[in-house]
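Take a look at this one chain, the form predicted alone, written out in structure tokens.
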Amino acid sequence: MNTLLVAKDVKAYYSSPKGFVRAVDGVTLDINPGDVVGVAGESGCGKSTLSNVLMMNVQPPLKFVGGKLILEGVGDLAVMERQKVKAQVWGKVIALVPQSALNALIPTRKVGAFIKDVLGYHLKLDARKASALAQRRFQELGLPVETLAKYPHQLSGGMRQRVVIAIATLLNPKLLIADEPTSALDVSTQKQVLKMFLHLKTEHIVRAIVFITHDIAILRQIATRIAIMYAGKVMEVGPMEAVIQRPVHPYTCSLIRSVLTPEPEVKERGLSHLAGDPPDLLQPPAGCRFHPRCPQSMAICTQEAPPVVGLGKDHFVSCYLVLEGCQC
């Protein structure tokens, strides 16, 4: 099985008057066909920046600093000109569902007219063919076709989100990246949106999904693998249930133990709170970036960044505790 997208030691920083904000700083991540890769972490850890970097949607003040982004059948996106990536990759091979569904649509354009504009630009389709393609995709995803004749403000928040997902997949991209797609929705609407994502994968409309959220409980319903981000770095990555059941990195443990779920083991151990705040990425701490908040920090954690250690099939962690034979 070929890897769909390989991100290797990817770095992307925001420039500011005070220096560089290291939002994505050495991220390595593989995305395979059939994957739903959940990316989780606190606000400000670099999740949304990573979503744009993975498709090389990088504009000032964000700057791509280093690393490789090898896309199956295309090559290294990091060395391609932006216009070439935009023309050949965006929407066709990699598509993005942005964080705010309302902002992704044009308030003064009806949904159908907006889609015609998008397809006319990308595929040079005339209005009739664009309309037929949109109607077919809406029907495939269980969306009312009459939605195409409405303005964004006439739709509920959940319907807007589903419309944006439908538009993002009109060209059957191989990889769909969704940035916090359920964060502003109620529980029942979240289920509808998650069902749509699963439908996209099972019907092979998309080959893989990167699902970015701060909510691990949501990821457990949809993700096959999970990557835990902290301060611009991936601390732990592995199969979803393996990481949930046997977390290794202290930050992963803290995140999981802060989530309220109905499982008996959660009721037994109760909830816990992680003290302190994430570091300033203008001046991140030396060594492991989590060490100022880590209850099991050792001297070496303050001096050198820990190596990435393999724990089994597709499970990796960046932590000295593993080398010491300890657990969180």
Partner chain sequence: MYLNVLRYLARRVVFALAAFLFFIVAIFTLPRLIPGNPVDVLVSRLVMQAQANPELIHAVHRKFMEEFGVGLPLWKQFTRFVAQLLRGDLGTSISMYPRKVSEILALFLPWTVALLIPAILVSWAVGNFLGVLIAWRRGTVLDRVITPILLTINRIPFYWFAMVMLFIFAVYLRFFPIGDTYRWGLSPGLNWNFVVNYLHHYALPFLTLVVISTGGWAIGMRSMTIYELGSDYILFADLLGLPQRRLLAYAFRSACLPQVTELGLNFGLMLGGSLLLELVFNYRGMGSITFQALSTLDYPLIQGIFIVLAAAVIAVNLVVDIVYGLVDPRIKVT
The other form holds:
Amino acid sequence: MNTLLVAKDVKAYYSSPKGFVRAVDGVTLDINPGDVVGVAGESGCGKSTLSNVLMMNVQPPLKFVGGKLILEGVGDLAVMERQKVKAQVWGKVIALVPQSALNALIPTRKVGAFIKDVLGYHLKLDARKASALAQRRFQELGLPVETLAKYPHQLSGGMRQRVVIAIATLLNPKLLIADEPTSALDVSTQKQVLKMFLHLKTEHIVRAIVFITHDIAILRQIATRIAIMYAGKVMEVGPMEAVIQRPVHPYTCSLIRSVLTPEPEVKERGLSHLAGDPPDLLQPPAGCRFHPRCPQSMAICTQEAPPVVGLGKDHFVSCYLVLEGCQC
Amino acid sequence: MYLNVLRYLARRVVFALAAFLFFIVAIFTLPRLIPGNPVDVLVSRLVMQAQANPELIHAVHRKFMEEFGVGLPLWKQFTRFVAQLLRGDLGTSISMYPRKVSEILALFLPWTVALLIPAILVSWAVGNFLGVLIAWRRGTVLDRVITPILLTINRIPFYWFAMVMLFIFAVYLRFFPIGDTYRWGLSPGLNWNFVVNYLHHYALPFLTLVVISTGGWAIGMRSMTIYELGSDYILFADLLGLPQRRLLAYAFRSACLPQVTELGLNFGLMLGGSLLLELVFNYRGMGSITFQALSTLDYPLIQGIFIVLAAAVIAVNLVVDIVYGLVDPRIKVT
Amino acid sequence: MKKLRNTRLIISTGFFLSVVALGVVGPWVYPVDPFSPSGKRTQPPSWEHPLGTDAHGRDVLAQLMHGIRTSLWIGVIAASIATPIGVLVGGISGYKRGVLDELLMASTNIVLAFPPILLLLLVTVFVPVRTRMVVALLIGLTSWPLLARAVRSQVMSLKERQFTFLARMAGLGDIKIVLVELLPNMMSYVFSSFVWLMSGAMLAEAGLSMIGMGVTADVSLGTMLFWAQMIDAVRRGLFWWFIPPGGILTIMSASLLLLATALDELFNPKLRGR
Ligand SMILES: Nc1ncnc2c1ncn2[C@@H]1O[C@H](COP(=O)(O)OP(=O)(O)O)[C@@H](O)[C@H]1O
Ligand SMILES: [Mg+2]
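Right, the form predicted alone is done; let's see the coordinates for the form predicted in complex with its partner chain.
Expanding to the full complex; the earlier chain stays at the top.
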């Protein structure tokens, strides 16, 4: 099968008065049909930016600086105009559930009315057909049909999140990108949302999912592949089991370790046993971006960024410790 | 669900009544803070102002003493005051003795309403439309040129603009009459002659009021729409591939809601402005009567004007709040 | 985009400072008494009287210069009174929420909805002699509500941010958090609000004067308009008398408002417009 979306050395920077913020700085990622690609990393490492860049939602101050974004059946999105990408791709081929999904519904419009707008525009359905389709889809995804007659403020946070996911996938997009869809929810609601994602995939409503989170534990329940991001770069990417069981990059190790430490503080406040903060993306450190915080940093790490090295099937890592592995 | 609407309405009504009570107490208290006999003081000021004949002054004084309830205990004065108010009795005018204040106001109020309400509604509609248009083209040359101009218009003093308009269009170009409400000798009525004459007099103050107020609405709508266009739900609708015009329509809907509330808050401001404007145009409404009351220090009249205008402001705000409750689903259904 | 905002900043500051210069330096360069007649009545502009004379034969240019001073003085004082009240009421309201918030906002809305001019009317009736200070005080005490509303929503959003959370953890008291943590983050906003309030206060002064309720025994831009209106300058075609004071007032007030919006865009780009 063809790869759905190939991101090749993609770079997108925010221009700010002080210079460029290198939020996505050379990301390479393949998304294949059937994949659930989990993207994990601390806050501020460029995950949300990546989610927007993957569908070419790039607007000032964000600038697409370089790289390719080849979408199956469409071509290189990077060379297309934003309006053209929007018309051909958004909603239909790639759908994004933004990080702010809890506020993503129009406050003055009932859920059903908004769905009618979407279906009316894309599929030219009249109100009755649109409503029938919406009801069917809601039932299928286990959402109460009454929700369609409600305003967003009448729904709980978890319900709003699920409704937004349902709306994003109405047109059966090939790829669904979800930015922190579970982060604002409590554990039991998280489970429902995860179940919904699995359903979307097993029922072939969507063909692949990019699931972004800062909480690597969630990924165990859903991802087939995991990409670890740090300071705008992908540090390690590979099959879920391989990355979780045999991580190579020290940063992957600390992310996994932070999950094993069951203190409630840890998940909120970053990684307790990892000193320091993520770097300022205005002036990222030379060499490996992780070296100032890396417990196993070597002289060479401060000078030259390590190359991306393949380790067996589909497992890549950007670290000089490829051979030794990290000390988990 | 309807319980919520009811609770919302009840709160608004209670708030309106409380606000009105507050003003009543204020207007009752203020003159009574004057040391000595307030009636003496207020009437003596009148005497200094106008050389009226002593008999008249005496009659005025007696009437005023009686209405004021001088000598009675304070609580009794207050209950009398409220009872009179409830009967619609606002006392007797001093400068136009022995005419009743309520009679005078009934004569002048309709003309102000006829000028103010249409002007507010028209400027609100035009301003909001203009604001959305600019917001849609934000950052373009249109925005960069028109927005500062609108901001400047928003700062032109009402009364001065009225003077300039009057000078250009009535005195210099002679397109319109140089003031007044209708030609002398005509009697108001629903006949062709009168209506045409009235509209001819009406046009210039009306346009002045509309032009000046449109700027403020447009600026407000522009920034509200831009704010809404940057919100998360517009982003999501955009990501779903919905067209630009649809996004604008969503933002417009949300941005209109606060503009409805502003309508109430701005009513007071526009009322103040239109009073001054009436003076310049010699338009026979509340502005002229306010000015007369002030320059003759006709206290009962001032008090009556104050109470009527306060009631109007509070009532308009109440109506606006109720309308808001009906159009904003966040209040309607919870 | 950035540059454009700066252009707006520079242009508006330039306009404002020119008017200020006219009021401050003018009387030195053009030492004519604004209070007593210095020529024939209602003279159109001439070399002797660049802006003509009024109905008493007083020089309009001299009055204008003096009027600018009065208006500025009242604008500054009134804004200095209204700013702290607005910040305090809005700050407490936004920080404390609950019943106190409801009460403060209710009273704010009353003052806000009420035509300031009417409120001022009522008071001025009982204050027959009105110095600049009295007028500034009256305007200052009635023009804070919009600011209070804006500050309240600012504080509410600032409060959510982490530094307040950390400060609360560190055991600072509420008042201290408002003063030490929140206020410094709003300084630029408070400053632009001051500018914006000043712009409104000068207009309010003129409005009061226009119905004869402004400063007594002094010349301001508003009293000039008042006298012009009283003597029917418009219908008599004495344009040199009533056009300059309103024009100057518009320039001052508009340049201050433009300045305030430019400052807001510069320092608080995410701010919702007022
Ligand atoms: N509009 C912007 N202008 C400048 N920098 C930005 C902007 N938005 C985000 N950034 C910066 O880009 C980096 C990545 O942000 P983001 O993609 O939101 O990270 P994440 O989703 O992983 O938390 C951060 O350092 C953030 O400060
Ligand atoms: Mg994010």
